[in-house]
Structures are given as structure tokens and as C-alpha cells.
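Have a look below at one chain only, the form predicted alone, in C-alpha cells format.
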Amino acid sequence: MKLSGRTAIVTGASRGIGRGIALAFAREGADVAINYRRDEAAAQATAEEIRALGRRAEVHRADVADPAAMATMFEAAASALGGFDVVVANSGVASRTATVVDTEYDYWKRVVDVDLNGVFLTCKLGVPHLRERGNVIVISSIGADLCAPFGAPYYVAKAGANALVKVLAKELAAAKKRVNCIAPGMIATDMGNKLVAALGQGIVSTIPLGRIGQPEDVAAAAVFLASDDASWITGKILRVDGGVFM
């Protein structure tokens, strides 16, 4: 029970990595506010699983790229839970495959709005509700390190999120509040499974540990960073990728 008596909010927690983190936090004793954008049924299902563990779950709809909706959500969730010990900026979208020249500006803007501006809004609006010695966790991607061709909006946004983590960690250090990042590799989520389908199973051979990651792999890292076990860790990017980026 590493998070006993604590509260958290997780964006994009209706499925995938966000859902895995929300459930892992609950298993470790935390009450959790669940953010979602579209799939209310999935968000409610995650909440029911959390309640079955004996923890409190709040469900809030908001597009992370919408400043007004996010402000409303944070006020409501913080009021319900009495503030947060952990704020997790997880929500994100993938890029279509295209060169920089062929990437439409409107599409570029949508990806950056969610994957970078959404992280900014989560941090900006969540930090004021952090309890004493609370912490922030941003979910990024090793794509920010690899910068492969044909995915510029996603990789640029994730690289920006990595930079934001370091800036915010320095800003909050004097208050003893921590900020860290998890950069997953290939994970078996809707996004990851689509990528495997597009690239073929041969992609697994590029992973030194020989398998695709699971949401639970990222969730375990999030529990560690959220807990007192990581009390002397801030401003770090923890790559959970099976050894792809070394």
C-alpha cells in the first residue's frame, strides 16, 4: 500500500496506459479521479474496478486541449478529493504517417494541442491543487529520443513534454514537490497495437527484451515515482521500453 491515503488524477484514464496507472494507484491505496474525452462507458468501467478495490473514484470528462474544460474539471475533482498527491498527464494521440512537407498544419496543430499543450494545461491547472510534497508524472514516449521519420507532430510534442518536465521540476523543487516523466516504448494499447499491425510482428525483434510492453509495466513505474520510494528523484525521464533506447 505505497499510496495509502493519497489522491491522484490521471488524464486519459478510460483505457490503455492511463487505465493501467489508475488501477495500479488504487491497488496501492489511492483514491483516483479519472479523466476521459470520449468513451464514458470505459471510464465508468475503470471507476467501478477502482471502487471494487475499496477506493474512491471520480469520473470527469474534458478534452485536455480545451483550457476551459480542463479548468472546470480540475476545480471539481480537487474539490471532491480535497486536492491531489499525484497529477498524471497521460492523455495523448498518435500521428498519422507523413513527411514534414506532407503534414497538414491543422493536423499538426491537433496532435501538438493534445500531446504537448494538454500536458501543459494538466501541469498548469493541476499543480495549484497539489498537496504538500505532491508530485507530477508526465507520460511521454521514447519517440522523443528516436525521432524516426514520418511522425513529426508526435515526436516533437513528446520532446516538448520532456523539456517541460525538467523546467517544472526546477520550479517546484524549492517546495519539495517532484516532477518526473515516464517514456514508454511499444505498449500493447490501442495505439501500440495499431502500430504493430502496420509495421508487422517483426517490430518485436527490435526490442532487446523480446516482447511488447503492457500497460502494467508503465503503471508499476508510475507507482514507484508517485511513492516515497522516489522521494529523492525529480526532473528525470524514466524510459520503460524493453531496452530499445540505450
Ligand SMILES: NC(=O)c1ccc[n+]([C@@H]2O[C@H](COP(=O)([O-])OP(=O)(O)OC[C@H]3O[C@@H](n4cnc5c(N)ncnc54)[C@H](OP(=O)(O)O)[C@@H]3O)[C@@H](O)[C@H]2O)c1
Contents of the next structure:
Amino acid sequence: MKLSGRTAIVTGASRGIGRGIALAFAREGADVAINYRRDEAAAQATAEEIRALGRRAEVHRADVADPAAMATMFEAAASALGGFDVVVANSGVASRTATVVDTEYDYWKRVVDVDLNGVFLTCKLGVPHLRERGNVIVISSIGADLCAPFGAPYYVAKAGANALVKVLAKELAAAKKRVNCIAPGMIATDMGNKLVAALGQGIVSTIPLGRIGQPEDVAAAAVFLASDDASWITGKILRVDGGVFM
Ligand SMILES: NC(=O)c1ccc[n+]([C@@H]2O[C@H](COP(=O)([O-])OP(=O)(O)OC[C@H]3O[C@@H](n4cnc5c(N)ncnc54)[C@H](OP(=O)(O)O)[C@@H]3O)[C@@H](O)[C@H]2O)c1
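With the form predicted alone already on screen, would you show the form predicted in complex with the named molecule?
The next block holds the full complex; its first chain is the one shown before.
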């Protein structure tokens, strides 16, 4: 097992990609703290699956954009698990479809609050609890490169998250702590499925490998980056996208 004896915290692990990462980490031997915002039942279900694998699972409710709730969560989770070998900033929300001109300022701020400020808070509050040679993984999106029309808050926040990864990687390299990012393409989760429904199934033909990704595709990359197999890799944005960007 690649993460035997390790501990991790994963934001947004009640559903989707975060759940997939939390379960994959547990299968590789890690104890995992699960963060969620709304869906307590789903978070508890992820935790039960992890316990069934023989690992410890902690469940913590916190909006990643709420600094006080995040500080409370990180203190509690770090003290329960004895610090973290891996901190995963995964929580995110999609943007509604609108031009920049038609985007309400309050709506812009809310998306950036979750998708960028939430990543900042996860890094700021998680890094002090990293164990020796621990690492951070941020989940951004190929949207950061796509910068398509009608989704500015999401794309801009994800591009900011990519930049934050590079800055933090440089800041932590001397301490032998690594920071990497996975930028997924279209993944079959609640968020991804809504996007496919909006864009139509024809979108699949634009993916060179001919299928939508699964949370497990992202989770496998996260296990690699979290493990010692990636001990000489930091500051990278790894696109897991079926070949959309080559
Ligand atoms: N699916 C895709 O196609 C795709 C593509 C590229 C990038 N991504 C990125 O991958 C990450 C996970 O996406 P997903 O597809 O798994 O989404 P999802 O199925 O909608 O799940 C989102 C997760 O984030 C949590 N969350 C949302 N807002 C939160 C907040 N303010 N505070 C704490 N947790 C919050 C949710 O928890 P609750 O349910 O408890 O609220 C849930 O666990 C996101 O950063 C997303 O931008 C996804």
C-alpha cells in the first residue's frame, strides 16, 4: 500500500471527486478526515466506507469559505489524526452561465470565495499541520486553461488556484514539502453530469480518449502525487482530462 500509516484531510469529500480521493487514500492505507458543507448523510456514508476498509475516518462540517469554521475544523482534525501527511483542497462549485457583463458582483464573489479563497484557507490552515515531508494537492480544472466564454468566476478562480500552487510549492520546497495540482477534465459527478446535460452528449466526442472521466481517474492521480512515488515532483499542474489538452 502506497499510503500506509499516513493521514489526510480532503475537503468536499462527501460526494464526487473528493469522495473518490478519500476512498482511494483509505484503500492505500491512509486515515482520512472528510470535510463537507451541506450533505451530512453523504459525508457519513463516505466515512463508513473508509471504516469498512479498516481505516479511521473523521467527519467535519465547514464551509471552505468560512475562515472561523475552517480554523476550528483544521485544529480538531489535526489533533484527532496527529497532523496530516496530505492536505487535499478539492471543494468547489461551478459557475452559472453568464457573460462577464451579466454576472452579478455578489455571485462573482461567492464563486471566487469557494473556488479560490477556499483553496487559500485550506492551504493556509492545513500547511502548519503537515507532517515531515507532507504534501498538498489542489484540485483545479482544465477550465483554468480553457477560459471559455460565459463562466468567468469559475475559470478565473481555478486559474488563481493554479497560481497559488506554484507560489506555495516554491515557499515549501526548502522544507521538503510538496505542492501539486490536478486539473480534471469532465468527470462524472453531480457537477460534471449537470455540465454534460447542459452541453449535450456530443461533448464526449471532443475528448480524445472517447469517454467522460470517473472520480477514480482523478483519485489514482491523487494517490500517485500523495505517495513517495512523486517525491521529486512539486509545483506541477497535472491535467487528468482524457487528452483534451496535449
Ligand atoms: N466534475 C467535473 O467535471 C470537474 C471538472 C474539473 C474540475 N472539477 C473540480 O473538482 C472538484 C470536485 O468537483 P465534483 O465534480 O466532485 O463536484 P460535486 O460532485 O458537486 O461535489 C462537490 C463537493 O464539494 C463540496 N462543497 C461544495 N461547496 C463547498 C463549500 N463551500 N465548503 C465545503 N465543501 C463544499 C460538496 O459538499 P456538500 O455536498 O456537503 O455541500 C461536495 O462534497 C471541484 O473543485 C471542481 O471544480 C470538477
